[in-house]
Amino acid sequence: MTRYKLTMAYDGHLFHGFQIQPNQRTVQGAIEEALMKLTKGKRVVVHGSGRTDAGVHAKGQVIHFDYPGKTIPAKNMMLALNSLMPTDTVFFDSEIVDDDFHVQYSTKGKWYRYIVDQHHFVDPFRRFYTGHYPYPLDVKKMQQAAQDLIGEHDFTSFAASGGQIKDKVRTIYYVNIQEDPKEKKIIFDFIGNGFLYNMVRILVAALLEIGNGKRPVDDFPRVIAAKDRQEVRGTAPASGLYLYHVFYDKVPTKYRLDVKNN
């Protein structure tokens, strides 16, 4: 058995999430189907760094699997899989790793990006790849509020029901919100040691309320302390969310605002 680690991108619009599900088109299912062709019928279980939901995209999803039989060079494995995978996916990096590497448990951090389209009407060419918010936003207020998310907190108030994890304590290392006036987009970047079910989408919904004046700029400390999902009821659409990068080495210092603030 040879353990392969591959990095991939996919358009999540036509996938029912990453994790394999009966009678649904999933990313994991598509990869395992391709591997079954390579192994001539043997099932190879694929592990992903994160279980993106239906409609969520990835620029840097990472997977691993143990391949039975003769070792294939890492580059050849990537080429073979790309030739068998659907065109809304692509592998762009591949390596052979030690048996103790695990794509989920070896992570040091994850980077999610959320893109909001601010056109007055929904852009038909962006509707599956952004969240749509046509109302006025004060980006400076959102940037100010985001600083209260940095560090270790219990994020129960920002976790959707249905998540299986009881421990809701996570550390957010970095939040950045930038406006692209020319493209009428706002880009939210979050880097942390892990994120709860729908957490990034709920954070974006709350930040948009602050930017629009519906929520006070200093509200996050109160919401975090409440540990109550009812404090933030909104969830931004899946279409704007991207798993952007997974860190397996130390998260670079430039993204450790939690350290700089101490």
The other form holds:
Protein chains: 2
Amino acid sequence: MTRYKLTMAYDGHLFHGFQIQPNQRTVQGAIEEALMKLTKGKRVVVHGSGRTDAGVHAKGQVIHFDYPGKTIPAKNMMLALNSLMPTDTVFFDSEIVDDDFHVQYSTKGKWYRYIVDQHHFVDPFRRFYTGHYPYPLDVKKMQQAAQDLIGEHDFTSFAASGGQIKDKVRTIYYVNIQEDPKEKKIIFDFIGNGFLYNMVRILVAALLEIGNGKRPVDDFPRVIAAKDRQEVRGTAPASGLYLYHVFYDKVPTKYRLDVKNN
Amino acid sequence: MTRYKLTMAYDGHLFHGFQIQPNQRTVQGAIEEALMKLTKGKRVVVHGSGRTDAGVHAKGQVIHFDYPGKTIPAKNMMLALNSLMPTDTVFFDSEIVDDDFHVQYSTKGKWYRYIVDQHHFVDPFRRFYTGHYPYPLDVKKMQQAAQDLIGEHDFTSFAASGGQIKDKVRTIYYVNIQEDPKEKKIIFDFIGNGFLYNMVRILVAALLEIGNGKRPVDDFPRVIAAKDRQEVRGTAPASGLYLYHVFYDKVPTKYRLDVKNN
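Could I see the form predicted together with a further copy of the same chain next, after the form predicted alone?
Every chain and every other molecule in the complex is listed next, the one we just looked at coming first.
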């Protein structure tokens, strides 16, 4: 038995999310199907660093599994899986890890990216890969408001209800919002020790309200303190969200400089 | 009756090409269906500047049609069609033109772009939007060879057989090949007075052979003179091709500087 850790990208628009589900096309399901071809029918359980919802993409999802057969060099395992997997997924890094490595519990942080398309009409080439927001946005206001998110907070107001996780305290290390006026894109980056269900998409929805002047720029301390999902009703669409990177070493200092409360 | 000229982009990967066909999803079919909603059932024939094949994209396809109802301002026509059309198409320019304007016969030139993805494995986010070529390429060699394409030539060797057009003489005004090493992309631009069936995809296939050292860099004069499609057997995949711009005024001088024979 050999434990493999692999890093992958996927276009999420034709997947019903990462987690395996009966009669649905999922990323985990596609990987397990490919592995089954290698093991000649024996199921290998695939663990992901975290789930992504239907339509959400990954540029740096990390998985691990215990391969029951003879040890294969890490690079060859990657090549074999790439040749067996559908073209909306690709593995680009691979290593053999110790048995105490766990792709979910060993994480030190996660980086999510959200891309907003600002074209007046939906750009056909971006319809699956961005969230569309054609209204005016004041990026400086969003940047200013984002500073109030950084640090350790109870993010109940920014979590979809219905999750099983009771502890809603998370630390956001870094938020960056950059505009690409030529491409009519706005890119939101969030790095933290973990994110609640739908949290990034709810944060983006709230930031867009601030950028559009519908919500005061200094509203976040109040919203956080309220611990009430009703304070932020919107959720930005899945199509704009990317699991961008998972940290297994300490999150680099350059992404922690802004942390106030921790 | 009012003649409208509209400029549009489309993601071609879910279309069976531009030209209407029974029981196939086509761009022309989608536009005519939208127009039928405006005319309450009366068919309006849509003309395109040219056909694009299944899977080929457009960043600047141009169409015209004669609208039988009351004249609608050009911008409102565009807004109405955008709201009625599927999201893999978008109109971004619109004007009312004289009755003697014809989107196909009034063209002065066409600009096609071809994008090659050089990642080792297919990038999931580019699988529908590039042609994949993971082998080494010498861009300078391709640029050098491309100079032999410029000018007025009989391009029989670069045309798919079976077309009805007998005159295979076309003029290429401009070829530019640029590398984006950071993005692992190579972008081919071709501007000419017209292109034969599959010509751009065959040109790209031949240029890739030159870039990869499979064909001599000075081979094109010989290939052109041979007037034989067997000289270039390859055709680059449709997914990388974009109808980028159609010229209705004279092609700007900056794109004609290189023309030798004309």
